[in-house]
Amino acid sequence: MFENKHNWKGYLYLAPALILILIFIIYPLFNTFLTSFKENYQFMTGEYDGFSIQHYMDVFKSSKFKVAFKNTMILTIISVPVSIVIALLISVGLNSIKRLQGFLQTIFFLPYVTNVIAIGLVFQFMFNHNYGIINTVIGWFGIGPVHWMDAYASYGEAMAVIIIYSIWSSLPFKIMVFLSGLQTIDKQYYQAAQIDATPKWRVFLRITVPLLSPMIMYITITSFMGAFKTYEHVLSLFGDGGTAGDPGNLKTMVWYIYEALDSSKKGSVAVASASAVVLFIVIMIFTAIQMYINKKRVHY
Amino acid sequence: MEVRLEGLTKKFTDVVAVDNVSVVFPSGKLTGLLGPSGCGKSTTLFLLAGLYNPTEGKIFFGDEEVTEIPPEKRGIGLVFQNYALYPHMSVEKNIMFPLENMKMPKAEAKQIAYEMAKLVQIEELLDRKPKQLSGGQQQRVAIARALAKKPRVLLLDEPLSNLDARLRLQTREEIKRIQRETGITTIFVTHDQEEAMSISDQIIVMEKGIINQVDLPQKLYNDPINLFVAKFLGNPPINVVEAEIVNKVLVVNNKKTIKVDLPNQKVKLGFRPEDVRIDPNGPLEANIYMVEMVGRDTSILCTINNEKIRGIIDSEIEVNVGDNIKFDLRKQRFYLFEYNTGARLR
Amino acid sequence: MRENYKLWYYLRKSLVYFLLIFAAVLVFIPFYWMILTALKSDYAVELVPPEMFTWDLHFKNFIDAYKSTRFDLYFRNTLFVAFCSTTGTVITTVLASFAFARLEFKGRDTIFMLLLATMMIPGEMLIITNFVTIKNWQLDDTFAALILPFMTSVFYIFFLRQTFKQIPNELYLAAKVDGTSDFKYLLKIMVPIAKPTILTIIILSAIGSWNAYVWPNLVTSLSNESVKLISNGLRSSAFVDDLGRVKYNWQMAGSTIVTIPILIVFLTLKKYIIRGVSRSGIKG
């Protein structure tokens, strides 16, 4: 490497990006933590009356968090393995195919791009008691109507509709990883593997699967991790009360989070961090947990 | 079992890669395809194989037509050019992999891939994963998997091109060895023409999609059917010279030099570098221009009339660089090519 | 015997075309409802069985969901969001990325671990303390607390820095020889040649400031129009009628304007975007 005398000259380089990354992220990192532990904080003038664990106290107390942590996790078990089998099976099923294999890859990947907000009202039409689509073609088979998210509605029927919309937008990106991986597998396994007169599930689970275990593996932890931050869809679909129906509170751990901070109660900004901490090692934990389980499966 | 191709046609989008191709492999016998790269040879493996699909033709084994068998019903064996090893399987997972697909207990298809290494002569290596073996090393796991199902034909793509020169010599060997253990019938494709002189029964030489000459080794050396496979084959390769034919003399610059039984025309001329003979009284001509000393043999360059000649000479002689030659050939052997087309003139 | 293989292979093949199609109009169906309602007139809106076509389409209905809302400043806001951002990210990003791909200096390789492992991080974790610099800074309501914390981003550093690191060294060291300077050097060829990264890297951000809703929701009030984006805006436009009853066909209009742009963008540039998501993961 080329002799540069001037350390100075590289942090200079850098410097543009590591002030903002220290102001919005390294900093915030610190402070938020240190903040969860504060008593009566206020971040307008920055006074406190001390550390304690209070505030994680009243976390695990509190039944609007436990409401929040049981539909995140039902939302999360259900949505990412559904989400992640249905991938795999279309981008196999897409790497199979010559003709319309770009239309139809194009078609996958549309709900990539789109805004949640927009595309919530969609889905909120959609699930429309009277008018929606869903109840439409359902009726052609004799089920439903379902109430879906209305004022009637069960919490199962408005998990579902959270659950489907997560579904439906979490694909494009899953099938686009897992496209480009099985892009990357040598076509001579699968020749190999046909003279061989392999039977073709026989493939796609001895062959397919354990070579693109890597790309699954990666796309479990971040579809978790994803999965654990849902917010902005259940808010767009139920709107800011984020309730449906009767038993219907759906709203999540994010939406605690949010909730605690948007208050103006005293010490509300200290609650928020608190419950953000207790978020981030709830994912940690899980993300530990399916790094030890994939660390003897998975084959690099 | 033997293979048969009758009127074998393969028509990519722009290209006719295999042309008309009838030929037989015999049964029990180990046949080398070979030709320069884009001749055909590859292609016509993988239509063996059933990998692609004929676009005519007819493909036999024994007297029943595969042509439109899918390859997993045929009972082949191949081994890749990168012998497509599971990475993620064991050496015996990867052998005992086809064996499993037939429903074989687990017991037999053991014992199976055990035999199977042991016959490639790496059944220490049965736990290990092909990342961890040396290229000759995963070519035995993908000769033992193609073999484990005993197949009734065994398909060889390039087999020895990914391996150094060293480890090149050593498993063609063991691929000779391996095909007389099992008496199976081995087709196998190669671009390197001593590759093929070295092992095979039978070799099909390929150019363009069109078989040139199928032949034993020695006698496509000895007796080629036209310039292509003469320069083919040999290693320095064939000297070629423009001649012409007047009055039954072959007349080579301007000189008259040996008599030949064939009507007036040009042709080429061509002689091994091996058959040069220094001789003061022999009928042609050379100027050398370089001389290399090569352990036992000297091997001199020359032009003849501007067209470069090699020969290879007793390192004994005396010659040097500026020296005129006069030489003969051994035993008389050359061959006479119709200057256009390259047909042998007999 | 022979008939028997192709038609299982054709069966098989049929199989897997009717199965990606059907969940190809699975996925398409929102699409289709948002646009097929925002075409219908008020009366077919209501319909009860809804039709699942029709020809009478009502374009005009984009012109007055559009008039009814303050769509034309979201728009301007957004477009000035984004460019902002953008901007800002290009240059933090590819200034950083050539110092951790070229430049040497003392603790480099422990600045980029210690970024990567940012990546780890839940933005949930940060934003509370953003939120409360930005309050304290008093920037709330103001277009800076939109683009401030967009202007770097530890992931589009590392997506470039690998580009970067592909570059031959040759290049660097012949440019040295030559007496050019780090800056033009950077300008001149690193740039030039890494190009497709830093338009997808373009492309990325500007979708994110497009899809923005939570930190704008945050940091800005919900009755102050002036910095408002699109999708807050969306969210807080009522589309409604006289008597206050929601005009869906004017909501998904709402939803289509929002939505239109964006899919062109994707449907032009996908490689780029398709390069940079499957390179490595960032969700939008």
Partner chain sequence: MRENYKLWYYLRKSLVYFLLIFAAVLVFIPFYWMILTALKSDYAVELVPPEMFTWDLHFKNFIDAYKSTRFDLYFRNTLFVAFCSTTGTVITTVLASFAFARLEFKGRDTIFMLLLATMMIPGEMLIITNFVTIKNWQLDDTFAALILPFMTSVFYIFFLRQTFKQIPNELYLAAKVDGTSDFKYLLKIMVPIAKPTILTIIILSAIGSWNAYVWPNLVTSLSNESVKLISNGLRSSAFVDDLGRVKYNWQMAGSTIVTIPILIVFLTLKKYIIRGVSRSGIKG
The other form holds:
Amino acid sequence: MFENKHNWKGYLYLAPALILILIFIIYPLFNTFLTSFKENYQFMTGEYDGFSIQHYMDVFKSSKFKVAFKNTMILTIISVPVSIVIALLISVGLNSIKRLQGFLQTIFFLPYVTNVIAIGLVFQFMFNHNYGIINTVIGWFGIGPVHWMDAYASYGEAMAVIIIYSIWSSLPFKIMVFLSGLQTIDKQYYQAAQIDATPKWRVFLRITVPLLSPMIMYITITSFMGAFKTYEHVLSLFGDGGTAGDPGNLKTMVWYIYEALDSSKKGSVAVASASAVVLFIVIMIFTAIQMYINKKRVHY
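Okay, that one was the form predicted in complex with the partner chain. Can I see the form predicted on its own too?
Nothing else is written out below except the one chain.
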């Protein structure tokens, strides 16, 4: 009874955040969904000729959307699992180091606070065909120089650079979350395993991973969401989003949405809204699948 009497204070404290969420998240989502059905919608005047699903049909028939969807799926399915595994291994290693731990954490965290365009320029230098360090290193093993990012690069070579960039740039946040989770694990589990002379790999699989499962699920879900919204990685690396004679073969779903918005064609905003709704549904499907799979595997 006492708690119910003072519930208004909780709502009062939450009111500013709830108002901002309603204005900048809930309303735009609803408006985007509604706009996607408006036929011949004009953004400046707000005029339209009725409602239909034609824009969704246009999106699914578009060859550019199919390419963008394929690129996004490849990037997501490869980069997310690999980055999670690498971040987990690095976190376990950092957690076991006492000396210079803070310094190493800072080094691994630097990509998180570095400008995306600056990182893209560094990658362009590293993967340069003539003097890049990557071609220099693989040349030591007798492999000829690869056209990673120039006009002669193949789709696979260019996509490999984007995937490497995505994995590397996503590591800092994952490492930070995993480290915070590792530091909360009771040391008694590891002491008991040490007394039993349990191998380190078994300790990692039977103690560390299960106890970190809530963190792993959180990172997995947020990583898939972030990967599906990839845009700036391709922009900073390739500019026009293309290579090997095709100016659009590397563009992602978010890039497709931005291109629709930039178009002067009548109804382009409605097409962009329809593609944004499709992307939202895809992310929700992947999120639901992950939550269903991890439901019985997460230990709280």
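Source: prediction; values computed, not measured. Numbering follows the first chain given and starts at 1. By rigid core we mean the largest C-alpha set that fits within 1.5 Å across both forms.
Trainee: My question is whether residue 289 is one of the residues whose C-alpha shifts by 2 Å or more between these two forms, given a fit on the rigid core.
Mentor: After core superposition, the displacement of the residue 289 C-alpha between these two forms stays below 2 Å, so no.
Trainee: Superposed on the rigid core, does the Cα of residue 57 end up 2 angstroms or more away between these two forms?
Mentor: Shift of 2 Å or more: no.
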